[in-house]
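What follows is a single chain, given as structure tokens, in the form predicted alone.
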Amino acid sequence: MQIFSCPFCGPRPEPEFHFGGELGNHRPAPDCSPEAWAQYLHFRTNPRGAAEEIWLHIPCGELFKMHRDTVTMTALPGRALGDQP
């Protein structure tokens, strides 16, 4: 079982977490074009290797960012969203 590290609760098993999407995929303005909305919903960079992602730790309800390698599945400890890289 994979272990992720919540910045608020420490190391926990992966089933306690929910993937929130790639970091930097900002929601467009409410009056955006249908094309911009489709881009936001359906198109991702889907990198092979290093990725910056948003995760939710379900028990504490906190969102945080995590650096994860999509090939090896190794993950660095999570950081609060307000923390600098």
Second form
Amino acid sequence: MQIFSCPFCGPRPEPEFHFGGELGNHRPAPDCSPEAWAQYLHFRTNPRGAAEEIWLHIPCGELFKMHRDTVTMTALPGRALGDQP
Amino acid sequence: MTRHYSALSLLKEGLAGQKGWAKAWESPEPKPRYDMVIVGGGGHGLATAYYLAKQHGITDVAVVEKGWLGGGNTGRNTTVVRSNYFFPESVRLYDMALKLYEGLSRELNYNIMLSQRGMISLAHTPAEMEMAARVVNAMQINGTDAELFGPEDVKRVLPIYNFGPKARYPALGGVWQGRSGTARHDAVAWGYARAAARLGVHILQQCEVTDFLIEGGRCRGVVTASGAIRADKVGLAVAGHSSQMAAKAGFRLPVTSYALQACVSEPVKPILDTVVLSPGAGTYASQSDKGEMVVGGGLDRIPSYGQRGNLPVLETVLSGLVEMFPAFRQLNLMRQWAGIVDVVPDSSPILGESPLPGLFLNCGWGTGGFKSIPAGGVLLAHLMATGQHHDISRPFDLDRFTTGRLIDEAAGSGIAH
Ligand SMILES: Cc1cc2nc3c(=O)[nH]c(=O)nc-3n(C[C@H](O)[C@H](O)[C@H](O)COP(=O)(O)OP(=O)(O)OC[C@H]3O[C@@H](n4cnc5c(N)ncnc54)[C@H](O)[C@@H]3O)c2cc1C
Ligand SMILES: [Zn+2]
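Now show the form predicted in complex with its partner chain, given that the preceding structure was the form predicted alone.
In what comes next, the whole complex appears, and the chain from above leads the way.
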């Protein structure tokens, strides 16, 4: 089973985590065009290989960011959302 | 050379030592230009090429496949065909496909081994029974066959089900569609390829498309591993790899790629003669003609291009299976695999011209696009040949994500894809 690392709880098994979307998909201003809103809501980069993502660790309820490779499935330890970079 | 498949030609070739069969399709040298090019030699791409030639007389067509025919999801799927959807748009689409499947062996002169053995989608709780009644109602109003099953009906079609008093998944009934069933996946790909090739279509395998030729804001062809190929129109049917191709063409899609797994057991004597799905247990199964139990379930919930699949989902699927069918605990698993499927927020496909004029989309079938191959082919061929939507494909245009007219089958029929 794959192990992901929550920045708050440490390494935990994969079923404890939930995919939260691509990092950097920022909500546009409320008066944006329908096209911009659709891009935000539905359209994705869906990268093959290196990916920066948001994940939820369900037991602690925290969202965090994680670098992952979508082909090899290797994942670096998660980082708190406020951490740089 | 013998081309037509029949009892007579079998006999004739049998007597002649099987030496006279014509190749099902040739492997021609790519031409520098075709009227139309289809990227992706799965079921949808091959069917599109066939219907372009057959229904529209456009025979100067190439199908460009990076691997081998059906090596994507078409050759990896669990072969269930059905049209038990909720929304009228979906039923029209999937029932068109099922009707075409019903005549396909004859049309292609290729036995696709369609077996309309019926499918039961089980309900385990009173709430699920109410949802089942709603789906049956919708299906009947939309003009396809559906029946609401009670416990006695389930006993009749699934005598080996766990009806014990302590069963974790009691069978209260479910949605029955008698015309559902299975078909042989490779045969669908090979049958379309052979029929298309006979009409003049070029099938180019081991030829990856790496980019598009874009001139004056239009798609003018593709760049492949063996050179550029020009075309007036290009169709894209690459399932889980649609986002990478879209990026080359300069746009994004509402698609996320996930691994979907399946597995088969060792072959055993006939014991299960329908397709059974339990949305509650997250498991579905059917028995192949060889006797193997073909088992699948939901997606791995981790975006992936690694054609494998993780253990937690397999565990859910198999624990559901042995709980519903205790006799299957003795079965040994033979193989497990995964395909990369193209999941869309409303679980409905995308058909239409892309934001790059001249490039046409057929994707977003997610976990359920084997059943729709004939319709996907007819509709993409119609789009490419006429430049216009067919009435049945219109609701599935990419514009629905901007207008908000989604066709949410995950919510409608509870089909998890
Ligand atoms: C395990 C599993 C079980 C399933 N079970 C069912 C089921 O029971 N019923 C059902 O209806 N559906 C099922 N599906 C879904 C179904 O298999 C797919 O929706 C369907 O096969 C999609 O067909 P396609 O032709 O669009 O894609 P594919 O068959 O994936 O074909 C796409 C082709 O494009 C090629 N390609 C990709 N990139 C390039 C490139 N750059 N250049 C050239 N070629 C390229 C690939 O090699 C591939 O051959 C299942 C899927 C999986 C994985
Ligand atoms: Zn945590």
